[in-house]
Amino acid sequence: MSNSKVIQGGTVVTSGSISAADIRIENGVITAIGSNLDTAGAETIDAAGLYVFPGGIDPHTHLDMPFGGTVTADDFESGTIAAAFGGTTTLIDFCLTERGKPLANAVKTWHEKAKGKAVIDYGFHLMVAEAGEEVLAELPQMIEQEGITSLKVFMAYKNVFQADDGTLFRTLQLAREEGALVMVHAENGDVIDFLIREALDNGQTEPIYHALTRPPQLEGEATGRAAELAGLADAPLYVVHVTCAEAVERIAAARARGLRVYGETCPQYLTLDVSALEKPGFEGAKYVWSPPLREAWHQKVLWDALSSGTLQAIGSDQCSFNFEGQKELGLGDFSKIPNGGPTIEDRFSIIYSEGVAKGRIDLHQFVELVSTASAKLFGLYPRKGTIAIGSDADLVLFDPLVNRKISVRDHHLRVDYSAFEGMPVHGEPVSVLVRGDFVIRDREFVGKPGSGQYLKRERFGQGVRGLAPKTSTSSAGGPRG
């Protein structure tokens, strides 16, 4: 059965081009791009005055995730609906494993979490907590059979998720051999654990001590250590949620040496600062996530790193917990506040508004950061992350003239607050298509839970040439506008 559409009159923007063009879609795939396209048998969609962007790819989410004795407020239904409203058409969620149990058990659990719920396409990263012979023997099967070509190692959360350096190094070696990309949460978990215990012993229990016990030096140290191990293993490395100058400096130094080190930051670190954790009445708990928010001056360092290509991608680190009943688990003990915040719906618009509209990045860099780079790094390009003949018709029709304020009253998550409450933004997704079908149309949800497809991804190395260290400065986007 044919499913034809022609999007007319929009300004089509990719990481390398911008043009007034129409787009023809057949059965979920882009079949033509140009002027005055044949509309025979097709539904026509008026995009006049709108940008047409590739669908956003969020490489960093935690949906329906257990943590700290509770479970995130948003699952694969509410989380992906909110993502779609925000212009995201693909996400990659973190599949948590358990020590001593087969990796396949964890992957099966995550498939069950998403089944019948996701309204956009999705894939999984796989956590590696130990590198015994059984795990090392099973990992190649997960890469080959499940198409899970990215592996996550935590260097923090001692006695919960944290792996030792030997596990990290052996995972890097295996990734090099199997064509996978290792991701790290880079903080020195051992020292953080000491500082937390020291603070609590001194009666320092308020949310601000979450940040004070996780100083930026410990993120920088762990980032540098991971980069050195990746260099020794001759393996690629992806540092998630970079927050501070100390980490940026280590990544820049590694890339200057030709090491294949890539970095991601998140909207919260580009717009919020550590003072949020000092809000009265335990309100600061809403902003407890790891790594923590930093002093405001780090934001310019991060924006400059995005503009120069030192950092390549922007994830949301979506991990929502309700303030009432979940964040409140940490009343009287900051270390028991569930870490994470609601960010998935606002990633796309915040980066456009704070980046493009304020002249920090251009339109091409915007597309690269919110979509194309993640498609390349995580084995989805060119099926995803661009607007090209043969690519999936994952498209965002975006109105750059809308002025609005972010509020919990308007978002589509189940969580009871917004981390960006009251923030003014310029621009908003109007309609969003996933494989040629509307999920959001004229700002209304028209999708269907369960319509999202699981994505088996290609091995690392497909299409990452433009992100390589030697060309990082010029590859973050097109010419500055």
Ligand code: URP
Given for the second form:
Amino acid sequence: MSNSKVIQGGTVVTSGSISAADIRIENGVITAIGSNLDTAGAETIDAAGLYVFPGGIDPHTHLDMPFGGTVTADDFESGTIAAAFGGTTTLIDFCLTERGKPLANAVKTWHEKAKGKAVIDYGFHLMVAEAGEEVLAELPQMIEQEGITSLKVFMAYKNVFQADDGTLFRTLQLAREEGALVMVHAENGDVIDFLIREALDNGQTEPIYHALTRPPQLEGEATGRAAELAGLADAPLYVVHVTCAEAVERIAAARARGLRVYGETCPQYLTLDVSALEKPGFEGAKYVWSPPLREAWHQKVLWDALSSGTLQAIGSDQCSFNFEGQKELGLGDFSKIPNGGPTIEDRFSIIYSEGVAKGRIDLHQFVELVSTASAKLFGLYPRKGTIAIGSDADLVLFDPLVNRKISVRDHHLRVDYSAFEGMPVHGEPVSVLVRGDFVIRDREFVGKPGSGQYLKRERFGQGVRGLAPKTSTSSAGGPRG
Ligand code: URP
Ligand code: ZN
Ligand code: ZN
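Switch from the form predicted alone, shown above, to the form predicted together with the named molecule and output its structure.
Now the full complex is given, and it begins with the chain already shown.
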């Protein structure tokens, strides 16, 4: 039986257009966009007064992830339900691998984590810890068979996830040959490790020392090093969670040279600052991310970089640990605080509110940053990331007039705090559809765990024009440069 819907009377916004239009959906796919569409045989949905955006794509999540001797508070069920409430219909989670073990084992584990739980569509990035012969032989199969077309290399977290420069370079070379995109966590892990030990030896144990032992120079240095290696390998590079002017400068310089270097930042770096780590009573632990929150002036640099196209995407870096019992593992030793925070549900609304409502970016840039750019970079476009005939009907009906405050009392994560507690936001997703089915309807969850589908993704750049960087002489199109 045909499953037909017509969304009527909304303002349909993509990264390149805005119009008052109806959208017809048949069996999960958009089949018509226009005025007064035929509603025969279809359920009609009133979107008057609402924006209709493409579903958000979160390119950076850690669900059900072990870290620092514990496991994130949120898994693929609570994490994707919260994501859907927040306007996200697709996410790409990081699949961690173990040195010396087949990559296929890690991918199988991640499939098992998501199966029967996810309520939105999802893909995986694959971590490369050591580019030995076996890993290099297996990677092409993961790319071809699993559609995992993005590989993650950590330049920090010494003795845990950190890879050496040889591994980064070999992974970049392979990515160029195979059409994959290498992502880096860019911080100089060796120097950070030294600074952490020095601080602890001096009795500096409070959460603020997490930030002080990871200064922005070390993010800038690693970002520049990764960009240089990507240039040498002639491979594209995506820098995750950019926090500071030092890193933005390196990305801008690489792009000005024509290198295919892309950058992502996250809502926390755009709205919170390092002073949060000094909150009394160990509360600062709630704000421990790596890289750390920076001095407030970096926020303007990040907004400007988003607006100018130096940075292309916004990820949440969702990685939640309860304050009680998990963040508290670092009482008396900041280096034992599990890194990360709950952000998946608020990414879309914070960027709308702090970005569009405050005039820092326009509506089209908003769509590009929270959805379209990630679809293009990560091999999902135009199936995802836009509103077009033939695209999946992943849609967010968004009320821009709602005023509310973010609170742990209202979120749908399991974690016991909100990093954005009390932050005022304009706008809220009202209803969210994934492939034409409501997951959120009138602010109620109506989805089904397990309904989210795994996405095998296309290789980097496949069928997508405009992935060249924006240089001073070129103004090539999206994902914005
Ligand atoms: O602090 C963070 N960002 N935790 C998650 C792991 C990572 O580095 O992305
Ligand atoms: Zn990271
Ligand atoms: Zn992360």
